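Let's start with one chain on its own, the form predicted alone, as structure tokens.
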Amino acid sequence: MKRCDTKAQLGVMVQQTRAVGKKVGFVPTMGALHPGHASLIERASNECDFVVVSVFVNPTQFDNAQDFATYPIALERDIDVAQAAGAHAVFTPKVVELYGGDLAVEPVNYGRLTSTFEGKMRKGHFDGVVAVVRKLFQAVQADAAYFGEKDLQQLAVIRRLAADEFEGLEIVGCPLIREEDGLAMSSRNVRMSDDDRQTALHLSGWLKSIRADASAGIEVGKLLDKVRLEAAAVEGLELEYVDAVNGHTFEPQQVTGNGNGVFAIIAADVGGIRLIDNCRLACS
């Protein structure tokens, strides 16, 4: 596996690969790789001939300076994880390589996709996401890019970006991966105390209950209201939102039984660490 620090270095390898008709896959990450990231790389490796993994902590998508400052960094370990999962190249650019020293980003308006839920709670977040993903897509020139459903709204935003600006690029959504105790895998999990982790398990527990009860025919709106009431009584947990949405449009979906790509989504602050989670309520 090779490591590239510049777009020029990466471009040479990608062009050589595409010149002989091989399929290029891309997995963008912010590092601190865990088994969830590895699952994306493994799938890309199974479906593509040449896989590029980027490791870049993007400063423009953090609305909280403290969150950016404390984001875990373990580059050498990340490179080992990427190689073991099947990557052929790791792209590790500096900020100036992607942004040229100018961190100003254009605002993005994709309607509900960028104005609700994460877009509402984290002002400017999706502006930064779109800016950096656009730059990475331009640099890698992949045939397929792989993203986890853990960041479900981000995945929907990126699908819109690709549809608008990167014709022919396939966006592949991959299942959310959980820890053994049910907690959605996240690079932020390592920052939680044991007590906070137990509190955080309420999120996956509530989602599991919503899915089971919705399948049994109970009105989703009532299930969401129940979670909001229970969350208000949990010490150390501040619920930001819980809802049911279409996973592609993020329009609210109050459904029971089978539907089309409906997910329950939730976000909360636990011990000063912001967590998001989701689960599919119906088959797409």
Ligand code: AMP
Given for the second form:
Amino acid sequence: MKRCDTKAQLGVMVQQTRAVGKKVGFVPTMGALHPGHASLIERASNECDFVVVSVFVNPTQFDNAQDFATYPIALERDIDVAQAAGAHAVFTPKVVELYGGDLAVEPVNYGRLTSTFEGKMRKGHFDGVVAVVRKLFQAVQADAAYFGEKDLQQLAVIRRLAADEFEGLEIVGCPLIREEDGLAMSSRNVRMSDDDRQTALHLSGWLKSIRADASAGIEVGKLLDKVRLEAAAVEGLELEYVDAVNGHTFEPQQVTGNGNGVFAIIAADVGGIRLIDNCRLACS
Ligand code: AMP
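Next block: the form predicted in complex with this ligand, after the form predicted alone:
What follows is the entire complex, opening with the chain shown before.
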């Protein structure tokens, strides 16, 4: 497996690969790789001939300086994880390589996709995400890019970016991977204390019961209200939102049924760590 730090090195490698008709897959990450990331790389390596994984902690998508300062970094281990999962190249640019000296990013307006939920709670977050993913897409020139449903709203934003600006690039959404106890895997989980981790399990627990009760025919609005009430009573947990939306448009949608892509989404702060999770409410 190759490691490169510059767009020029990566460009040569990818051009040589494409020149012989190989399909190039791309998995962007911020590192501290866990089995959720590995599942994306494995999927890419099953579907593509050459897989590039980027590891880059993007400063412009953090709305919280403390979160950026304490974001876990484990580059040597990441390289091993990426290789074991089937990556052919790891792209590890420095900030200046992608941004030059200018960290200012353009505001992005994709309507509800960028103004609600994560877009509302984390001001400027999607501006930074779109800025970096655009730069990475331009650098990698992949045929397909793989993103996790863990960040469901981000996935919808990236689909829109690709539709607007990267014709022919396939965006592949991959299932959310959980710990055995149900907690959605996240690089930030390593920063949680044991007590906070137990508290954090409420999120996946609530989603699971919303899903079960919704399939038993209980009105989704009532289930969401019940979770809001329960959350208010949990010490150490600050609920930001819980709702039901169409996973592509992020329009509120509480009527579930086969194939209509409704997801329950939730975000909360537990012990200073922001957690997001979601689950599909009906099969599609
Ligand atoms: P990050 O390193 O957190 O920016 O995530 C890089 C990619 O991995 C994104 O497409 C995420 O949605 C995806 N990802 C992160 N955690 C998970 C998970 N638990 N399951 C599936 N995909 C994930």
